[in-house]
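Encoded as structure tokens, the following chain is the form predicted on its own, with no partner shown.
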Amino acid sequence: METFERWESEIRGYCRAYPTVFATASNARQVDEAGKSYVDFFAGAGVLNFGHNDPKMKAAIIDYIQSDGVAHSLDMSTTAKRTFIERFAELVLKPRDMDYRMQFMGPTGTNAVEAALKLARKVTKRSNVIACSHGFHGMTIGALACTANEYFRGAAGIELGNVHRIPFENAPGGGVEQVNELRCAFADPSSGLEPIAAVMVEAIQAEGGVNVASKEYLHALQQLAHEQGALFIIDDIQAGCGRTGSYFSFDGMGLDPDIITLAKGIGGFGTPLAMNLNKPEHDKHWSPGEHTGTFRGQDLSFVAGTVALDYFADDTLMQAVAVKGAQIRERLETLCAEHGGKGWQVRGKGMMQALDVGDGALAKLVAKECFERGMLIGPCGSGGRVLKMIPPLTIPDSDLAEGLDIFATALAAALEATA
């Protein structure tokens, strides 16, 4: 570790949750230079959906290279890109009657909110934005100022504006009813709420705390936009491709957004890849290069990002979702119910699942004995407080077995440390 402590900056994060070299991986394991193995459930923060280094995947990308496949191409044609559109309105777009345009940025989630929040102000000519508690966007300016974490808002040392803070459905203040009563201020003319450039929202806050949102309130949301000739975005940058056992984490509510922010899963094997799925209608307002970028064509991830698209062929992976992510609200629940009386929650929708233990250095203990006993997890929410369980949607039923008797053990050794 002198290497890193040496010569990398202080603001690396999760290597001091994580204090080894991981040197090779594959499907939800780790394994460190010292040759220990790790199960994980943490999956690169939402990214390796499809586990590390997919068979498939790295078979199209070495092939991919090895004939001169084009690797960089700002945001000209290329056959990679091509391929991968086309499966991708196919699998996805065309099956749910969806029309959008595929907008692709500069590879980063934060990437896309930014131009999902430049898209809206440009079509509205307005500033402002309504954006939720405990809600994360990203941590560039635009979308840091969306991101509600105040450590993270913190580091932005600027003022950070043009958003309007509602708490998110399930806290103090929050709900359908406060909505449409927000609703009813905006339609006042004495109110003083300026009108709204869009409504951002999560259906599922990911590290904000595993807040699951209702369909009620989605559409209430929704509304509010319309409403105020706002465009309504949703970021499904962690909780989409497939995470939650349908391709958009608010498949099935009838919901018609403006914006969906893409990034993390669509790239397959962990290569960077994000898109904004825009309204034509909204999208025309766009002039060329306005959003620019020197890393928006990038081939690999739409190689790989092809190759994933196929799990989505048919039900086989979404059905093993279902299965595998109540295997995990079932365990979760459990340990709930064995430690009664201590105001624990479970939360979640399909393989994204938490356990809310009220408690940051609890939860932050937790984790620790995780990584001691050989499983990656990591805390968020609220002091980071829930403990959230995102392993690769591909995990085998053995590793996730193994992965949630550690947990077992691990929050059993917390308790009893802090007892």
Ligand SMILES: Cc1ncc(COP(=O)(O)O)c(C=O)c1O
Contents of the next structure:
Amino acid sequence: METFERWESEIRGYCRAYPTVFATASNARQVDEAGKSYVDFFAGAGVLNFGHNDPKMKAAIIDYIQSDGVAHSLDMSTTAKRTFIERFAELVLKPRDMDYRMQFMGPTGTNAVEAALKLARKVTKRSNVIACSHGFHGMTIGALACTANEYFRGAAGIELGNVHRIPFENAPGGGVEQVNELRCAFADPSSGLEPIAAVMVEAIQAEGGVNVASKEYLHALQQLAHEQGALFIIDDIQAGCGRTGSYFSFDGMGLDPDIITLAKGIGGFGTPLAMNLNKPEHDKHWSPGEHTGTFRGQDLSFVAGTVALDYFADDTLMQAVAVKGAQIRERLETLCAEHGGKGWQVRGKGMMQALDVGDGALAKLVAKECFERGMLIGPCGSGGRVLKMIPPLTIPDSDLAEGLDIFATALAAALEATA
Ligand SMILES: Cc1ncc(COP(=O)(O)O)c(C=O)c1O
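In place of the form predicted on its own, output the structure of the form predicted together with this ligand.
Complete assembly follows, chain above in first position.
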């Protein structure tokens, strides 16, 4: 660890929670250089939906490199990009009768959010956007203005503006009624409210504490946006790409977002890729290269991302997600019931499930106890009080069972230590 402590920036985060040096990884396992194996229930913060080093993706990347495939291409056309686009249209868009243009940008979620905000502002010629309490949308200034977390906002160094904040559905004061009241207020020409360019929301807030929005709530937000001539943006960067049991976290709800932001899992292998799906009538407002970026052509990610799309060619993986998600939930509910009276809550959908223990210090201790016993888990939510489980969707049953057992033991140890 000395090298990191001596030379790497103070900004280091996750390595402080997981104080070891990892050497290898395979599916839902990471092994450190001392040979200790960890079950990974964090999966690169939702990047590794298909596990570490998926053999088919690895083989496809190696083949591509060995055949001198183009690794970096700005946004030039490449065979790898064309194959990805065609496969995405075939397996994700067409079956849902969705007509969107795919926009690639710098390959991080925050860049996808910046692009979405910029497009909404261009289309509407307005500045303000509505974003929710507990929402997490990234760290660059435009996205950070929409992110709610006070710790991250505090590092901005400038005022974060042009966002009208509303409480998320399960936050105090939030819900369909609140959105309807806001709709009435906006309908009043003398409300004093600034017109909005967009309403942006995560259908399931991931970093914000695994808060699941109802269909009714999302429809109310969509209606608010459209009544105001604003764009409805769903940030599916963490909850999308199969995590919740179907490709999009909002599948089956009859929603019609103007922009969908995607990143994290879409590169398949863990190499970066970000993509927005823009309605064609909005997309035409872009001029060539207006939201440019050197790393828009992530060809290794296109290659692995195309292989990842095969997981959506039939419903085998999504059925497994339903089964494993139910197993995780059941175990968390049992633990919650065993510790009844503490006001804990289980929340989630598919294979994003969480236990809210209402106490950041306790959650941190549980995560530490998990780490010591060979399991990686990341706290999230207000004050870090929510223990979020997002293992790879491909986790073997035995690793899932082992991870859940470790979690139960770690929870008991943490409670005993704080009793
Ligand atoms: C919903 C959501 N949006 C945006 C982001 C930002 O993505 P990135 O960290 O790749 O910039 C994240 C990251 O956790 C996220 O969960």
